[in-house]
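Below you'll find only one chain, the form predicted on its own, shown as C-alpha cells.
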Amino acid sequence: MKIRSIDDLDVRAKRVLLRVDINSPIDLTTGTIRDDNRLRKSLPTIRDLADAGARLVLIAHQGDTLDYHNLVSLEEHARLLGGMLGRSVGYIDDVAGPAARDAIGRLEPGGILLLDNLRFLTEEVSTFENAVKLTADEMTGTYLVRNLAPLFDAYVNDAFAAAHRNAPSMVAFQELLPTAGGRLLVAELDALSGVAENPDRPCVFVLGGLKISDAFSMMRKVLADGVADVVLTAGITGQVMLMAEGIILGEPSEAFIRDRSLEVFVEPAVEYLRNYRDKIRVPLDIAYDDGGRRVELSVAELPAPAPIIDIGTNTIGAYREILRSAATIFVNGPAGVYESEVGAEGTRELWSTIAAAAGHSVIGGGDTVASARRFVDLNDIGFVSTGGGALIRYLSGQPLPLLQAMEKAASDL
C-alpha cells in the first residue's frame, strides 16, 4: 500500500501526535493489565520518534461500551511503557481538554506524553460510530480533532489492530496534518499482504475456533482468489464442514451450533465443498470428554454422545504432514477447547508443528495468540499480528477505514 513511513517525516523538535493501540486485557480481580503484548509492539515507533527529537504525544483507547470492565484510565499503561523504554513517559488524566493542551505545549524535544483513554469521549466509542455516520472530513469538527490538531506538526498512526474503526482518532487527523504509518503498521501490512497477495507456495490456512463468521469470510476470499492451496478446518468451523457433508455430529454438538445460530453457515459450507473440495480438509476423527477422559471417534462412528471438543489423532497426523511441507502458514483459531487438558491435544500438536515448521507462519486474533502462547514460544512464530477484526477484514478483502485514510493522505501530497 502507498503510505508514508516515519522515515519520510522530519520530526526534530516537532510536535508529533501518535495514535497507538495499547488496548490490553484487564484482570477483573486486580484491575491491572494482564497481557502487555500490544504495549511491547508499540515500542519501536515510540522509541524511534522520541530518539529523533520529536515532542511526542500518544493517544490510545482502552475498553469500550461492549467491554465496560476494560474501560479504565491509561495511567498504568504510561508506567509500563516507561519501564519498557527506560525513560520517562508522562501521563495526564485528560484527553483533549485544557489540562492536556497545556501539557502538550510544555513538552520538550524527546519528551513523551500519554493522554488519557480516548474512549472517555463519546465520539470515540463504538456505539457513536455505529449510530452517527460521519465522514473523515466531518470528523475534523469533533471535540478531539478540533482541540488537538492545531497543536501538532504531524500525525503518525501505528494502530493496525483498530484499523477497522471509523473513529476521529483513526481517520480524521489525516485530513489536516502530514501523516505517516508507524513501524508496527508498516510491519503488519507487509506481513499480511505477503499472505494475501503473493504467498510462497504451498500456502496453508488453518481455520478453527468458535468465531466461524471470521473463518467463512476469509475462506471465500482466499479460495476464490487462489491464495490458499489448502485450508485445514478445525474447531466449530470443522464441525460445520462435517455437517455440510451430511454427517450427524450428535445432539450435544448440534444443539451448541443451533443455540448460537451458527447453522446458517452450513449452506455456504456446502458451496465451498462443492467448488473447492480438493483444497479443503475436514476432520477425519474427533474427540469428546467422557467425564474427564478423552474419547475419540472416527467420523464414520459419529454421532458423539457429548459435545465435540477437539480433532482426533488421525486428523492431527494428517494436518501435521501438510503443515510440515507448507511454505506459508496462516492461522486463525485454535483446533479445540484448548483451555481443557482433555480438549487441548489438537491445538498443542498443531502449534508445536507450526513453531517447528520451515515455512513462514503468520497468526492473529486474540484466542489464536492466547492458545499459541500457551503451548509454544511466540518467537518461533514468523509474525504475530496485533489485529483481530482488522486482520479478518483485511484478509477477507473488506475495506479498512484507517488504510483508506492513510492512502488518501499519501496521495494528497
Ligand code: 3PG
The other form holds:
Amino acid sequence: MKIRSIDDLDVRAKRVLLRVDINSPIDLTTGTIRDDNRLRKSLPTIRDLADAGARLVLIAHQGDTLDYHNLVSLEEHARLLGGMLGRSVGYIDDVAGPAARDAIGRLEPGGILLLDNLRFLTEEVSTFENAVKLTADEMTGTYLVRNLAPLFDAYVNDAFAAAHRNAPSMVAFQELLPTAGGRLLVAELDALSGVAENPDRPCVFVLGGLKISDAFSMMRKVLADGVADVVLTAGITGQVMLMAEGIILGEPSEAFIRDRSLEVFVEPAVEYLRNYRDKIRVPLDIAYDDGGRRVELSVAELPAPAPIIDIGTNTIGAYREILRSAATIFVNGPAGVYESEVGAEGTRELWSTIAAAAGHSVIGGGDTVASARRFVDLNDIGFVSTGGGALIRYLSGQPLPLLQAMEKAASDL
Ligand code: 3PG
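Same protein, different state: after the form predicted on its own, show the form predicted in complex with 3-phosphoglyceric acid (3PG).
Next comes the full complex, and the chain you just saw is listed first.
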C-alpha cells in the first residue's frame, strides 16, 4: 500500500498534528495507566518529528462510551510520554476549544503538546460513529476538524490500532492537509501485509482464545486466500471445531458455549472442515479442571465431566512440531485458561516454542499479547502488533477507514 512517510514532509518550524493511539488499560482502583506499551510504541514518530523541528501537537483517544471507566483525561499520558522521551510534553485539558487553540499557537519549534481525550467530543465516540455515519468529507465540518485543521501545516497518522474507526480524527484531516503515515503505522502495515499477502512458507496460524468471531472471520479469509498453510485451533475455537466433528464435549463446556451463543459457529466450522480439512488441525486431547487437578482425556474419551480448560499433551506436542518447522507464524488467542495453573500448560508451551522458533512470528490483540508476556520475553517475538480490532479486521480482509483515507491522500498528491 502506498502511503507517504514523515521523511517526505518538510516539518521544520511547521505545525504538525499527529494522531496517535495511546489508548491504555486503566487500573480501576487507582485510575492510573496499567500498561504503557502503546505509549512506548508511539515514541519513534514523536521523537523524529520533534527532532526535525516541528511544532508538534498530539491528539489521541482514551476509553469510549462503551468502555466508560476508561474514559479518562490524558494528563498522565503526557507525563509518562515526557518521562520516556526525556523532554517536556505539554498537556492542556481542552480538545479543540479556545484554550487548546491558544496553546497550539504558542508552541515553539521542537515543542510537544498533547491535547485532551478526543472522546470528550461526541463526534469521536463509537456510538456516534455507528449512529450518524458521516463521510470523510462531511467530517471536515465537525467541531474538531473545523477548529484544528486551519492551525496546522501537516497531518501525520500513527494510530494503526484505531484504523477501524471512522472518526474525524482518523479520516478527515487527510482531506485538508498534506498527510503522512508515522513510523509505527508503516511498521504495522509492513508486518501485517507480510503475513496477509505473501508470507514465507509454511505459514501457520494459531487461533485460540474466547473471541471466536475474530478467529472465524480470520480463518475464513486466510484459508480462502491460501494464505495459511496450516491453522492450529485451540481455546474455545478448538472446542467448536470438535463440536463440528460431531464430538460431545460434555455438558459443562457445551453450556459455556451455549450461554455465550457461540454454538452458531458450529455450522461455519463444519463448512471450513469440509472445504479445508487438510489445513485445519483440531485438538487430539483436552484437559479439564477436576477441583484444582489437571485431568487429560483424548478426544475419543470425551465427554468431560467439568469445563475444558486447555489442550492436552498430545495436541501440544503435535502443534509444537508444526510451529518448529513454520517460516511464518501468526497467533491470535491463548490455547487455554492460562490464568490458572491447571489450564496454563498449552499456552505456556506454545509460547515458548514460538519464541524459540526459527520462523518469523507476528502476534496481536490484548489477550494474546498479555498471555505471551506472561510466559516469554516479547523481544523473542518477531512483531507484536498494537492492534486489536484493527488487526482482526485487517487479516479478515475488511476495509479499514484509516487505510482508505491514507491511500486517497497519497493518490491525491
Ligand atoms: C483499541 O484499543 O483497540 C483502539 O484504541 C481502538 O479503541 P476503540 O475500540 O475504543 O475504538
